[in-house]
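Shown next as structure tokens: one chain only, the form predicted alone.
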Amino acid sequence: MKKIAIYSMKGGVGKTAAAVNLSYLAAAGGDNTLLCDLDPQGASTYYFRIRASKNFNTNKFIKGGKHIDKNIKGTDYPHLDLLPSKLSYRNLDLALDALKNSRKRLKQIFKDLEYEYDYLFMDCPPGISLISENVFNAADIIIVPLIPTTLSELTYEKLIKFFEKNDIDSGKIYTFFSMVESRKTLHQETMNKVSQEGGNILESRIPYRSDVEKMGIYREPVPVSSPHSDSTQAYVELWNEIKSLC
């Protein structure tokens, strides 16, 4: 089971978009995936229209084993599951703190369900937190979506910068542009100088448009409601790219 976590120290990048529709395609292709919903905002559980049992809450899942198999849903597509998120994940860094080992107590969770799917994507809060760096230590990748804009691109340098100074392997950051407006100079900028810097820049760009938006409206992956669109073929080109890092 190949763990992904798409994550970003910064909100409204298009971090839940990228987990929804990335994992459909890997589930569409025929390869038994489950999405886990890490974010209290529970944006992908929403997404997907299912919601989390009520006995489910963040002792249960931290403790994993019987209690993640219980409340993993099955979603309307073939081959993909979610494990949806509650809001008590505001304290699950409260947690995880509690613990021995309290930095890859995520890794020991997964571990459980090795031989259950092929792929496992994590939809990460954003922030610098001890979930994160849960995150950090359990997956085998991670994608980062950036906005072609300043802010974006300095929270990236300080993530990259995090990586460094607490020896955490950050050849498994793979950036991609996401939300790009091609007529803005800003984003070709950006995108030319975030490139000529060097790193893992995937080439693949996901574009602004409305369908992508709408996800909140339609309740699908943009596969779905829009399998024609541009930002389809974006996320089909992403999802080919990352699949071939696997």
Contents of the next structure:
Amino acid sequence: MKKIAIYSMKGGVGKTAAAVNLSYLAAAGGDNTLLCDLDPQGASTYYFRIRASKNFNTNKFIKGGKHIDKNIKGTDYPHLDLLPSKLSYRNLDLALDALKNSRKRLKQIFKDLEYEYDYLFMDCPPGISLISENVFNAADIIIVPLIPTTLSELTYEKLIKFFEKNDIDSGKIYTFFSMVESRKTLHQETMNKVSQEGGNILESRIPYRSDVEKMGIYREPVPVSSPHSDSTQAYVELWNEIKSLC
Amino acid sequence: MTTPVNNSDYYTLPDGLSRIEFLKKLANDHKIVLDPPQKKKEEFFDTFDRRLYSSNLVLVKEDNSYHLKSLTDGRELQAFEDTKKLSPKFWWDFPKCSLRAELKPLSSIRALLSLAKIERTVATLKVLNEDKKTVLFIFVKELVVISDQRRIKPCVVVQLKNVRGYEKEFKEFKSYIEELGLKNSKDDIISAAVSNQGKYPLNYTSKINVKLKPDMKGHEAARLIFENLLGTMKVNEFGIKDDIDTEFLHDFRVAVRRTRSALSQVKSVFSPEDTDKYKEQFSVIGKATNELRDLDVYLLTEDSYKKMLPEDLRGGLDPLFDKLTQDRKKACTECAQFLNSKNYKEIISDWQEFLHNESSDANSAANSQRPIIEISKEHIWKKYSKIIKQGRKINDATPDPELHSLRIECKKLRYLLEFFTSLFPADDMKTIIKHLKVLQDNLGDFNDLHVQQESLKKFLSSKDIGYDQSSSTVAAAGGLVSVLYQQQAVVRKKFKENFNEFSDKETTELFEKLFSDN
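The form predicted together with its partner chain is what I want next, because the block you gave corresponds to the form predicted alone; please supply it.
To see the whole picture, the full complex is given below, headed by that same chain.
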């Protein structure tokens, strides 16, 4: 099972859109895929029209095993399951902090799912916290969407520094440009600059499009609601690129 | 950790509820999305005795591609695209591919028959909850069997498939469906298709399949056995006439031989006149099919014969097998002519009449009214004692014909055990037959090797082949004779060992317990 985290320190960068569409495309290729919604806002859970069971909560999540098994839900699409998020995930940091091995708990939890799924996607909450550290340790690949602006660039640099300081392999971080408006000079300039500075920059770019923005209305992955659009095409290319890294 | 729950349940519609009415009812009671139905034509293949089906498999042809699928979950195991339109009949007609390798041990020497052609329409329905989330899938499959342009009543299978995490909805929907009168069933498309068509029997077996009761009168039990054998003969006739594969004739002949054996061995259940008459008539059937079976056996040995020879000599056998193939063609036509003849048809209808007409039973016959349990014990015990006596006399110096004679006696005993097997404990009969089989195999191999040598020698001395141009043919056939001769000697050496096992204390005690009245 390959574990892929979609992470950004900043909110509103197209993280959930990427998690939903990429996991959909992975499953559409016939691989058993689980999307794990770790964000207490539960946007990907909402996109798939799923509600977590009343009994499910943070404590059950960190216990793992049958508590997770019982709460995984099938989406409307073959091979794609989702572990829904709960609002109580906002306390995930505190709950993790109380554990002995507080930085690697997520990795342990996911071990149980090893033989059931080919791909596991994590839709992560923004910020840099204990849960983020757990994600960094658990993931094989960390995908960071980057809006080509100066501010995004700064947070990306901060992330790299954090990895180095905490002795986590920053080689598993890959970025792609998200919500790209090719007519904006600033976007072009930033993309050129970041690309020249090195690091793992994926070639595929996700354009700023209304069909991606409207996912909240359709509540469907973009390849389902607008299969022939250039956003779908962009996600397909992005997925192929990520798949080749696995 | 448990594997994800994957539930599929299959249902059939009750009489009086059509597919359309069912769909309307669903749409009325639930929030449902219907995907456009998909139409597919399929053809199902299996051997006459359903070897794939008994391994829980099915071979499906769609357009030009063949798919080997699991019957339980429809999973595809192997596939082959017949781009060259080979229309394969046997596994060896497929070009080298994994489907061919999979079919080889399954179908063996049997042909893959087209059992049914169907047209399948699958409609996918999604049941939604208040969030418009799919909580359950329904596949409504309609199968129409197309047979000789006649359309037979469609068969509808409703499959429910759960979505993980929505088990409650699945359970509720199942009770809803059951309230509508739908009956739980298996996704047995092939039997549904085939039983609708009814062209071939579903549970064919060449084994004797009769349930006798110990106190049945001798003539009653005999009639049941004979009727069963006659049934086997009849269902195999078409396969011999159409030359589908060699097993039709084989099973047909085994039934004929068993009939003849029962007529001679189980004496005095019918009048002597009747017994003699039918013995004679079944011998006519046997003779008319001898040549074709002999040729079938030779041709089936082609590969193993060739493997016995060094590679450069193998080609020398080709003229022999070419000649045999030609002869077989002729024999096959003659055999089909015989089965279509007035003579054969009269023998069969006369025999059938006799079996059904109880008044023709001769009360005068000594065993006619005796309970079958007594008769069967008596015959089996007598035959067994004879074999033991005859077998003990055989040593290294005994001439071959005496081994052949013992082989015949063993075969007779085997038939008796099979006719009456339902009268005795199944486990004991299994053990006895297992022991007898080892001895029979030894004697059978010995005989086959003898017959093969004789026919090769006959071939070498026959004038009509014109083998004189080819010394390689003489070399190959000559080489083969010596290999067969050596093999025969090895088989004979093993006889004593096999016989001792059959006549050991354990087997003797079992025979005594079951069949001896002392």
